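Next up is one chain by itself, shown in structure tokens, the form predicted on its own.
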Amino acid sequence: MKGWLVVNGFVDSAKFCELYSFLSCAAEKRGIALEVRKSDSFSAPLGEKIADVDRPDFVLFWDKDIRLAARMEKEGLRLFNSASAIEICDSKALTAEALTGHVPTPRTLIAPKTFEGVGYNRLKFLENAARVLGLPIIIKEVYGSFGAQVYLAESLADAEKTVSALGHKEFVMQEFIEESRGRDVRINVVGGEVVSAMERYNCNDFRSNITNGGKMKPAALTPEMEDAAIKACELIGLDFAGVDVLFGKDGPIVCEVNSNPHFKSSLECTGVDMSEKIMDHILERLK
């Protein structure tokens, strides 16, 4: 069996390359020839086939290039994850829309649209957000990773300062879950099953991300946590994902869903190699 591991052609850090190595090794163990293909190596014009020759049996799409993913699917290639699932996870606005009303999520407002060169030159809408969601309030850029584009505004003045600095970037506003300040659970799901979970915690930051200095320990999941994570993946149509779950006063709250999860920390914490589970899932689906 042959597959392509499609990765971003412009991100070449050791952190990402290590993940690609995990996935390639897991494939090799199962007799799968997994070829790493960078996204910028595909140059077929629109209307011409990307995979005209040397067609793979599947594509493990470890990137967020939605246009490329959609073209591959149009040519009949089976992607893990699908273009639509990656697109939903990549946008915090689309994620909130997909999950709200189906699983517990933070109350969310999507910022009104503005344009480059205009920006958010009127901030009256933030008063309404503060009234509806309360303070402090979470402000998240729609596109971002590792918690770097997530901000906590303790006051309306803080929110105005944060938004003014965003230029024309899209963002969402969410209620702050005080019970989960600086901690959450990363739940890794593959093929509709929870395969590992770790609790992340940070005493010095409202975000729990390991990249921001958070620590980790194996998590003891409740049935409600497992159900919420699995349901979130079903709603979005994911083959695999890392689901971030908050500790709400009335139970678990799904915060974010990651279609291309960085699972090294989970491996170090739990001993479970998510790449092995992903490859087993691909083989099962392609039977």
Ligand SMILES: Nc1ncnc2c1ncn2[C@@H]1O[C@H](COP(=O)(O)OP(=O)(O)O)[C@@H](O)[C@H]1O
Given for the second form:
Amino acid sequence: MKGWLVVNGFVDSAKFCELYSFLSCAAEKRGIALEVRKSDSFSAPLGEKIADVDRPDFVLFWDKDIRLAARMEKEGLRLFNSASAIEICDSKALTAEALTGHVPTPRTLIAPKTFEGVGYNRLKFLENAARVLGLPIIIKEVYGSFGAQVYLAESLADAEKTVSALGHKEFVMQEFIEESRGRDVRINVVGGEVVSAMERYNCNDFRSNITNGGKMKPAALTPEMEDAAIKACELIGLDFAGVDVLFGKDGPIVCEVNSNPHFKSSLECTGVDMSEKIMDHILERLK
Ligand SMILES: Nc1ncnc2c1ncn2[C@@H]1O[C@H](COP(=O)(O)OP(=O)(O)O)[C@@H](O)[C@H]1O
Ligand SMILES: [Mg+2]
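Now that the form predicted on its own has been shown, please provide the structure of the form predicted together with this ligand.
In what comes next, the whole complex appears, and the chain from above leads the way.
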């Protein structure tokens, strides 16, 4: 069995490389030859095959290069996760659209589109959003991770300042789940089953991300939490994911779904190595 681990050609921080080595190790244990292929190493023009003579049995796509993923699928390669699932997770607007009405998720408004050089030069829509969603209000760039592009605006003036600094970047506005301030559960799902879960908490920030200073402890999940995480993955069509679930006053609320989760913290917290589960899942699906 031969696979490609497709990774981004430009991001090579130790944090990412470590994840790739966990995945390679898990593959090796199962006799899978997993070759790391950087996204900038493919040079077949459109209309020509990316994988011609050297065709892998599967591709573990650990990048967000949707065009490359879609091309690979078009020539019949089986991707874990699929191009469409990665695309939905990459965009917090698409994720909110996919989940809303099917699993509990914060009420979300997608910011109206603007253009480079124009920006959000009228902010009346923010006033309307604050009226509909309440204050404080969450403002999230559509593309972002590690909590770095998520903001909490306490007042309308705060929200206006945040949005003015975004230039023309796409963003969403979200109801702030106050009960869950600085606290959530990262639930890792593989093949429709929960494999591990950790609670993340931060007393000094509304964001619970570990990279942003959050602490972690193993989480005891309620059946409702498990169901919400599994259903979110089903809706998006994910083989595996890390799902961020907030504590709502009436039960769990799905905040975000990560198609390429950084599972090292979960491993340290729970002892469960997600890379092993992912490889078992791939083998099972290719039978
Ligand atoms: N609507 C919300 N209400 C309360 N807390 C939120 C909300 N959205 C995000 N958060 C907090 O911010 C963190 C980061 O947001 P998230 O959407 O997961 O973005 P990222 O991709 O940067 O992790 C979450 O883990 C959670 O702690
Ligand atoms: Mg998150």
